[in-house]
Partner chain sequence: MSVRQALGISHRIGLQIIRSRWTIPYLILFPIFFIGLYWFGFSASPIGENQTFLLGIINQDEGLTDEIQLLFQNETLLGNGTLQEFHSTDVLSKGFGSEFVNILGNLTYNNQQNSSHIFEITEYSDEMQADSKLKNRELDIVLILPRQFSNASLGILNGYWRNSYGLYFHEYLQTFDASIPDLPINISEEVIIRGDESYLNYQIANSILGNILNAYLDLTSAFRGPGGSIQIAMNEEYQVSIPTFSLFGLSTPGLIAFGIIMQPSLISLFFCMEFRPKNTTFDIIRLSSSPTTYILGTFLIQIPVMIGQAFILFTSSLLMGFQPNGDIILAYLIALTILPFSASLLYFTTAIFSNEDVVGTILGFGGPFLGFMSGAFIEVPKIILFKEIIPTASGFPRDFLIWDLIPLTHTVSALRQVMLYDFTLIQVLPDILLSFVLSLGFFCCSLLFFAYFRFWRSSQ
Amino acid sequence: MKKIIEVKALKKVFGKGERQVNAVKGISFDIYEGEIFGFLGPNGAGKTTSLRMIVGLLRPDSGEVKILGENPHKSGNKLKEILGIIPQNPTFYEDLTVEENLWFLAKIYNIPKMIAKERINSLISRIGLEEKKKAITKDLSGGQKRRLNLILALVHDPKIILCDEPTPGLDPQSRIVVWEFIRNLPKQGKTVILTTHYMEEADRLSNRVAIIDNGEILVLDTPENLKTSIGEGDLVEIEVSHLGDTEIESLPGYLLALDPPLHLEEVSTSQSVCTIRALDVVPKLTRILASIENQGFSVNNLSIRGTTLEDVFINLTGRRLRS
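Can you give just this one chain, in the form predicted alone?
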């Protein structure tokens, strides 16, 4: 696969002395042509600083970035032609119509009229805004504004798209429309860098995911490999209440020592919840629940789910992603 972005030993420090902050600590990775690359991390992890350096908005203190073999700080207008940025907050002229906003950008990029017309109509259709083509943008709903924000970055047909938090506040229907739109971009020869706090979004859309925290990349792999890395099998979360003197902390040892064994991959407890990871867990549930009740606990609630990217993050850092 062709490398479209190369990042080597990228570092950035803010402040001096006691106020010095090592925002990015020598990160390295490659992004390949035609992939959706998820870049995840909590606020303050170094994600935004890294992205600003990658697209040429911030100079690194050391390290190197190459986009299609060129330094973004020396490429001038060439980078602007191949890069489309979808900002987190919708940015457009509210007193113009949907169509007028797109035409305005087409003229800025000097796109020939016939090409611009065909591209604008196609983008409006693909994002589902045909009925709002002549609508003043300030009158659009929040979801419609965010969809317009998405296609504004594509008017000049960029090769690389930075998609920063594309779906906050969207209703489920609008979110699915945006997801499908983003998922289809690589089929049009585009490479996408996706930043998001929604783990389901990253899981569904990304070919590979990098998780960054404290200025360092903790892991980089496919979503499936990352989830498998912390253990195979489904997670069962069982909320219990005390009926006797037995402490919940004793449950893991008890369940793991049962004879004949249940072949549980992992058992842990936190407050009133017992979490169990196991392969082929459903046939084991009757015996698990009976064993818990035999220890003097009452089962209040039970849920079964697969491993998520958030589980990966918590396993690595011990804390949940912050919005």
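Alright, leaving the form predicted alone aside, put up the form predicted in complex with its partner chain.
FYI, this one's just the chain on its own, none of its partners or other molecules.
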């Protein structure tokens, strides 16, 4: 696959002295044509800063970005036409209609009138805003505004789309529309860089995911590889109440030491939840639950799920994504 973006040792520091924040600490990665590259990390991890440096809106303190071999900070207008950015916050003017906002961008990107007309109609139709195209933007619902924000970046038909947190606050229906829209972009020959703190979003949409925290890329791989990297099997989460004298922290040791062994991959506890990862976990559940109750705990709730990127993040940082 063709390398479309190269990022080498990118660094950014904000503030000075005691207020100094190392927002991005020398990240490096490559992005290939036609892939959806996910940046997953909690708020403040450095995702948006990295994105702004890649697109040329923010100058790095050191390191290098190359888009199709060009430095976006030195390329003048060369790269402007191939980059489309969908920021977290609205990029539309609330006093204008949906159509007027799109036409405004078509004009400032110098798109010929006929092409612009066709493209605007197509985008409005694809994102499902036909009925709202004459509506003043401030009268749209939150989901409709998000959808408009998305297509505004596509008016000039960019090759690379940088999508910064596209779905926070969206209702499930709008989220699915947005996900479908993003998922289809590579089919139109576009490369997408997606930042998100929703593991499900990164998991579902990205071909590769970089997990970023405190300005550093912790891991970078396909979602599947990342998930299997922390171990095989499904996860059982058991919520317990404490009845006897035994502390919940003693449960992992007890379960792992059972004889005959249950062959559990991993057991951990957090507050009142005991999390167990094991291969072929369902037949083992009866013995697990009985053992827990033997220790003086009552089981309140139980769920079984596959490994998620959140588990990967917890495994790497010891924290949850949203904590």
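Numbering follows the first chain given and starts at 1. What we label the rigid core is the largest C-alpha set whose atoms superpose within 1.5 Å from one form to the other. Given the structure is predicted, the values throughout are model-derived calculations rather than measurements.
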Q. Comparing between these two forms on the rigid core: C-alpha of T308 shifted by 2 Å or more?
A. no
Q.
For G26, does the CA position differ by 2 Å or more between these two forms when the superposition is done on the rigid core?
A. yes
(Q) Superposing on the rigid core, I want to see if L68 changes position between these two forms - specifically a Cα shift of 2 Å or more. (A) no
Q) Upon rigid core superposition, what is the positional shift of the Cα of Q295 between these two forms, expressed in Å to one decimal? A) 3.5
(Q) Rigid core superposed, I'd like the Cα shift of G15 between these two forms in Å. (A) 4.7
